[in-house]
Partner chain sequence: MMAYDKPLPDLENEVEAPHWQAAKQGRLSIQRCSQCGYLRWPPETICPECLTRGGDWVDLKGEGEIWSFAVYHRAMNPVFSDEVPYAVAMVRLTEGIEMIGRIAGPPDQVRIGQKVRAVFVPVTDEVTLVQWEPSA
Amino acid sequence: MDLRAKTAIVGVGNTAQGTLPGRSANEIAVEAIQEALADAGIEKKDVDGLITCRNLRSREGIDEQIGHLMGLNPKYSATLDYGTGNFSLHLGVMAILTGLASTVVLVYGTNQRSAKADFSVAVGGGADMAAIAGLAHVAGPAAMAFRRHQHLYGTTEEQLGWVSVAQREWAQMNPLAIFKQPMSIDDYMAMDYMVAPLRRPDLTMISDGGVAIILTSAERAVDHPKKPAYILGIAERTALRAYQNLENLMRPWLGDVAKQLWSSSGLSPKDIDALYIQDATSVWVLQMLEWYGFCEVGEGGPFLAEGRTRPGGSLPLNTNGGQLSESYMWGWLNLAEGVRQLRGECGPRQVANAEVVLDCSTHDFLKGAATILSSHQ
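As in the form predicted on its own, what structure would this chain adopt when taken alone?
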C-alpha cells in the first residue's frame, strides 16, 4: 500500500516537563490531550480514535482509563505496552487507512520521576539472562556497544561527547528543556564516568510530562487551522531474538529499517532538513547516524566532531535538545518538535526552510521504527 501523504498530524500538545508532583500519569496525559485538541482547533467530540502508551511497570496509561477521564467513547482505541512516539503513530496511521477511525488522539503521560519509577530492570526477550550478567539498565549494554564501536572503528570518547554537547546547545534555545546549563566538550570530558565509557550527559534523565498528537486523513487535514505535517513514509523492524542476533550490540537491523523507509518514501538522507533520534543514550545517535546513511558505518565519530549536528551545522539533530537535555518522553517530544519545525514555530532554534524531517525510534536492542514528515504532500 502506498502510504505517502495519506495521513497527517494536525495537532500537538504537551505539558510542562520535569517534576510534576501530586498528579497521576493519566491526569498528565489528559492535560496534554486538551492542549493538542486546542492546537488542532477541534473538540473531543470530533475524535473517534484513541491510542495510549502504558507507563513502564505501571498500571497507568491504559486507553480505558484515559477515555473515562476525558469522557470519550471512540470507535477505536488501543494501548501499546511500549508505545514510543513512532510505534503509536504507525498504529494510528493503520487505524485511519483501514477505516477504523478518522481522527485519532495519540497520547503519553507519565509521572515516572515523581513516582520514583525503577528503571533498573532488564526488559524484553532474554531479560533474565541479562539481569544475571548485571545488565539491569540500558546504560550497561550501551556502554558495551560503544566499546565495540571504539574497537572496530577507533571512535573516541570525545567524538561521542559531541552528541551531548550539541544537544545541550540546542536545548539552551528551548524554554521547555530541563537541562539548559552550558556544557563545553572540555566540561564533558572532565566529568566522571557513570558506566565507563559513558558519562552522565550520555544518559537520559527521568522526568514527568505528557505529549499528545492529533492524527487524521490528508483530506481532513486541510480543514484544520495550522499547517499539516504529512506522513511521507513509515518503517519498522524487530530484533526480538535479541542477543541471538549476530552483533546485536551494534543493532545492524536498523539498516533494514532505513532501507524500507527510503525505498517506500522515494527519499534519501540528502532530502532530510532536520533529524530526530530517540536518544535514551548518546550511543543511539552515533549508531543511527550511520545506519540511516547520514555517514558511512564507522564514520559517525568524525561526523559528530566536525560539528555537523550542532546549531549552524549541515544536519540539525534533535533541535529540542533530545532526551539528553529536553526531557525523557520516549521520543514523543521529538515528534512534536518535528511538527513544529515544519510549521516554523521554533523561534531561535528554527531550521531555515525546513520541509522534511525524519524521526527515528528504538526499543533498546529489540525493535526500531521511523517516520518521515513533510510540510507538503
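Compare with the form predicted on its own: the form predicted in complex with its partner chain:
Lone chain follows.
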C-alpha cells in the first residue's frame, strides 16, 4: 500500500514537564489531549479514534480509563503496552487507512516522577537473570554497547559527550526544557561516572508530563488551522528474541528498519532537514545515527565531535534538547518538536527551511520504528 502523504498530524499538545504532584497519569493525559484538540481547532466529538500508552509499572494509561475520563465513545481504541511515539503513530495511520477511524488522538501521560516509578529494574528478555547479576537500569546495557563500540571503532567518551552537549545547547532555546544550565564538553568530561563509561548527562531523568497528537487523513487535514505534517513513510521491525540474538545490544536490526524506510519512501538521509532520535541514553543516538545511514557504522564518534548536530550544524538533531535535556517522554516530545519545526513554530531554535524530518524510536532491545514527516505532500 502506498501510504505516502495519505495521513497527517494536525494537532500537537503537551502539559508542563518535570514534577506535577497530586495528579494521576490519566489526568495528565487528559490535559495533553485538550491542548492537542485546541491546537487542531477541533472538539472531542470530532475524534473517533483513541490510542493510549500504558504506564510502565502501573495500570494507568489504558484506553478504557482515558476514554471514560474524556467522555469519549470512539469507534476505534487501543492501548500499547509500551510508549514510544512512533509505534502509536503507526497504529493510528493503520486505523485511518483501513477506515476504522477518521481522526485519531494519540496520547501519553505519566506521573512516573511524582509516583516514584522504579526504573532500577533490568530491561529486556532475560531481565530476571540480569537483575540478579546487578545489571540494573538501562544504563548498564547501554554502557556495554558503548564500550563495545569503543573497542571496535576507537570511539572516545569525549565524542559521545557531544550528544549531550549539543542537545543541551538546543535545550537552552526551548522554554519547555527542564535542563537548560550551560554544559561544555569540558564540564561533561569532568563529571563522575554513573555506569562507566557513561556519565549523568548520558542518561535521562524521569519526569512527569503528557503529550498528545491528532492524526487525520490528508483530505481532512487541510480543514485544520495549522499547517499539516504529512506522513511520508513509516517502518518498523522487532528483535523479540532479545538475548537469543547475538550482539543484540548493538541493535543491528535498526539497520533493517532504515533500509525499509528509505526504500519504501524513496528518500535518503540527505533529504532530512532535522532528525529526532529517541534518546533514553546518549548511546542510542550514536547507534541510530549510524544505522539510519547519516554516517558509516563506526563513524558516529567523529561525526558527533565535528559538531554537525549542534545548533548551526549540518544535521540539527533533537532540536528540543531531546529527552536528555528537555523531558523524558518516551520520545513523544521529539515527535511533537518535529511537527513544530515543520510548521516553523520554534522561535530561536527554528531550523531554516525545515521541510522533511525523521523521527526514530526504539523500545529497549526489542523494537525499532521510524517515521518521515513533511510539510509537503
